[in-house]
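Consider the single chain below, provided in structure tokens and representing the form predicted alone.
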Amino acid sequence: MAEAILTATKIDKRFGGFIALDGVDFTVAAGERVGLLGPNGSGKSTLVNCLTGALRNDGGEVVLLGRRIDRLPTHQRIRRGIARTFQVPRPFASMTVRENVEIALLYAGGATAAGNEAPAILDQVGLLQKADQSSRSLTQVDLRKLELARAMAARPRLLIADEVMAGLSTAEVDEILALLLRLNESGVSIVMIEHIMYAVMKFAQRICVLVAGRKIADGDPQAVIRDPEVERAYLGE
């Protein structure tokens, strides 16, 4: 296997008497496509947060290309190399699909090439020929590739894909799932968040479940849709 990208060690988050995470372990490889599940309320988000900053984990470390960095504000993770997709796309409406893209390059530290760079980058994703519209002017599927546009302007080594696909139709699944895998050859280590299981299993070369806030399983994807746990969790008894 190839060396980490990431390693969350024993990650713990309370809200008050509430346990969301109780000593998480949860580890990405260089280049490696993991998907991470569970049923709603499970710490999914949670987790997400605490690795990329809104939230503040109470216990382990974060520790992303060799270095911690669960004491660091959101931005400089992003700039240490991790960015993430959020379950809704919340584009600035004002503006067009370039300059969102524009505005995230900036936001990532890359102020001198911005302008050279969106346009790269939208190509990447497939809306180069839309670059000038109105970003309230999307469709539902376009808006999901400027929310991976808008994540991938920070150049990451690990992209956390939340639920990229929901509200889609199976061919803008595929279209999107198609997308994640060229990203992922270009050298991009992906977490895909995701409800929707046949594309989890096609796009996922490890699975890690997590359940009331403890991971109940991790490995093959085969053999964790069938660890009875994971049945039980997701079927009840």
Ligand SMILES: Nc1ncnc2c1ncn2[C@@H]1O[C@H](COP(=O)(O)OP(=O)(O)OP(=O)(O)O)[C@@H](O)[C@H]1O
The other form holds:
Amino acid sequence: MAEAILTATKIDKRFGGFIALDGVDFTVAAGERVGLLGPNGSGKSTLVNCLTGALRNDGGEVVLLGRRIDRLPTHQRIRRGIARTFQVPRPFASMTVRENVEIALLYAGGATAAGNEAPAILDQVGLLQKADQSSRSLTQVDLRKLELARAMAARPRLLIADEVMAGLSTAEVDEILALLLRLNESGVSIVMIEHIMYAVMKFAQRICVLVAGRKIADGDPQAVIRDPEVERAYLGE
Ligand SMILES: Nc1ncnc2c1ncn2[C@@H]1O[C@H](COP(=O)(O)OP(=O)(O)OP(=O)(O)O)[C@@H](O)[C@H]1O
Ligand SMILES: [Mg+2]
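Having looked at the form predicted alone, could you now put up the form predicted together with the named molecule?
After this comes the whole thing, all chains and molecules, with the earlier chain placed first.
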């Protein structure tokens, strides 16, 4: 078993009286590809927000590479190696593709190297040819690539991709899938949150399922999707 990169233990999150996460354990090993599934509103993005610092967990703890991070601000967590994409990409529309990556590099602490590193990152996601275009001019699939480039600017050990394929055509989904597999081969652990089941099944070495803020399954993808409790959750019983 590879070394754990991320270990989140008994994560609780409440919004007022509503329990969004209820004692969720979530781990990612070095180099691992994990699928995070669950119906709409089950707490997937909330878990990501607690891991990366957009939200503060009410209970439990998050350990990244041996150090507790759940009381650190987002930018410090990013510098320690965890990066995420947002479900709704929000690049700066008035800036070029390259400038958007440079901003992400500055935020991730690579200030001096920002200008030099942006082309390599754009190349990694297949956007180098479009570096000087306005990000406003990008198609949906290229916006997703830019979102991944912005996350990769932090040179993360762990990348969390929150529905980067939603709304894309099958060919575009395959393109992003290939890109994520390439990033993983370069050594980055990846958590894929996705409703597109065939993409998750192609990608994930392990699948976790959240339902109503609780983890109901965690393990081998084939076994998890045949789990009766998981089937029930998806049939909306
Ligand atoms: N900031 C917030 N304030 C109040 N409630 C919230 C907040 N963020 C999320 N919630 C609620 O918490 C629950 C979990 O939401 P979350 O966005 O984590 O779901 P999800 O699994 O990512 O769903 P989807 O597949 O639709 O993206 C939902 O009921 C949502 O309405
Ligand atoms: Mg979500």
